[in-house]
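Only one chain is given next, in structure tokens, and it is the form predicted alone.
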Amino acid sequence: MIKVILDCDPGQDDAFAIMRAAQHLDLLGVTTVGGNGFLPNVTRNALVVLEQIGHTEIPVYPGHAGPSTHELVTAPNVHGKSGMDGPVVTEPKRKPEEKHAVDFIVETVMNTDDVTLIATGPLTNIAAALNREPGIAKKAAGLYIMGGGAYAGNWTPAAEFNIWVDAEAAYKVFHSGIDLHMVGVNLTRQCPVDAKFIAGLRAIGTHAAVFSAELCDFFARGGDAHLHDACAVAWLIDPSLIESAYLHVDIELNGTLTRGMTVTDMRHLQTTKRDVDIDLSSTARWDDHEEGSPFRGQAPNTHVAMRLNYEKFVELVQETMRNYL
């Protein structure tokens, strides 16, 4: 199985990411970061999810409470006061580990072969790990993130929440040279949490499925919810679920209206009026500098998720829930 560390800020959609990773991947540990909620809450939520699915052997390591450059902004309007409102659950029976998340990430990646990092919250912990040990960029098997968007935001018109919360950390990560896979809101908006999806979970009837349905009941109460974070894990579990393009992505740090934007250079793709018709197999290349070429971009640094096979994604979610008690 693929060895992974999941860095997250649970979050209803992070809960789905944890449940998938624990079943389909070799989840070495869960690390937490301030994001959707404050650090004590998201750490508790990670412990709750692992307890609900019977994976109490997986350790949880709290990390940074927020960005180093400014105060943390959370999203109680989306995830509730606890960061993961919905199901009524008892407090977790175990405590998080005493070791800091960044210490765990650095030690594990540098001392274990082929560890893939998955980050579904702000990139504060990942950037701190890279600052402490730049060798992680080459030693890790890769980094899959839920964050950003090829051409859209959700927290602001230009920026997605995870990147916006700690844009400086994101800048560090995107400039680190790590093998980066970005699942942005352009992809995750193809993954709705609607009444049919929730009913399908509830019909499975296992404890994990009912717990997941109750998470979705709260998450989808406004009628516009998507399983953002689970998509990043799904891409690693089954690469055929997502079509991607290898593009140059940078982080805007200074724009008054665009701070936190993942500026994605798609000029070499043959585009049409509809995003779904973008030709991802275009023969035009970023380094095509021949006379008359319209493109003068920088080298790609990120595999950007573009299209999701939603039907297969739902099948994977349902399979996961059936296999839990």
Contents of the next structure:
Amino acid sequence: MIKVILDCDPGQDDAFAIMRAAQHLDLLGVTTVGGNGFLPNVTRNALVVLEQIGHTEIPVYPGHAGPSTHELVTAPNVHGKSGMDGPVVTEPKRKPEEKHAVDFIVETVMNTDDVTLIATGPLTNIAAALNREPGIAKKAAGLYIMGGGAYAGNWTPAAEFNIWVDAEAAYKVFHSGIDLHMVGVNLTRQCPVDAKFIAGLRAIGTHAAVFSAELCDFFARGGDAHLHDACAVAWLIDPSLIESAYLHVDIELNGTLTRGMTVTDMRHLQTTKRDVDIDLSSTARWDDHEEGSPFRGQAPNTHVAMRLNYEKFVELVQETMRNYL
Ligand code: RIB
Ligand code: CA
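Write the structure block of the form predicted in complex with ligand RIB for the protein whose form predicted alone appears above.
Expanding to the full complex; the earlier chain stays at the top.
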């Protein structure tokens, strides 16, 4: 099984990421970061999810409460006051670990071969770990993030929430040289949490499935929700689920309208007849369009998720929930 550390800010969709990782990957630990909710809440939520699925052997390490450069902005409008509203649950019996998330990430990656990092919240902890030990970029087997978007945002027209919350941390990560896989909102918009998806979960009937359906009842109450974080974990579990392109991505830090944007260079990818759809199989090089272009292309640095096999994704989520008692 692939060894992973999951850094997250539960978060109803982070909860799905935890549930899938705990069953299909060797989840060495969950680390938490301020994002959807404040650190104590997202840490409690991570403990709740692990208790609900009977994985109280997986440790939870609290990390940074928020960005080092400015005040944390949370998303109670999306996730509720607790950060993971929906199911009525008892308080977790377990406490989180004393060790800081960044210490756990640095020590584990540097002392264990082939650990893959997954981040489904703001990149504050990941950037702090890279600042502490730049060697992580090469020692880690890779980093899968839910964050950004190839050509749109969700928190602002240009920026996705996880990147926007701590754009400086994202800049550090995208410039670290780590083997980076980005699942942005251009991909996760293909993963709706609709009534059919929720009913499919409820029909499974296991405790985990009903718990997941209750998470979705709240998360999708506005009618247009997507299972963002589960897509990042799904890509690692089954690479056939997602088609991607290897592109140059950089983080806008100063734009009035565009701060936090993951600026993705797709200029060399030919569009197909289907409007914004692009030919992922095109063999054009990133610098093929250079002649006359005012902006030089830069070598790719990120595997950008572009297309999801949603039907197969749903099947795999349902299989995970069936396998939990
Ligand atoms: O923009 C979606 C991301 O922001 C997801 O990770 C969700 O949990 C929130 O953190
Ligand atoms: Ca999240």
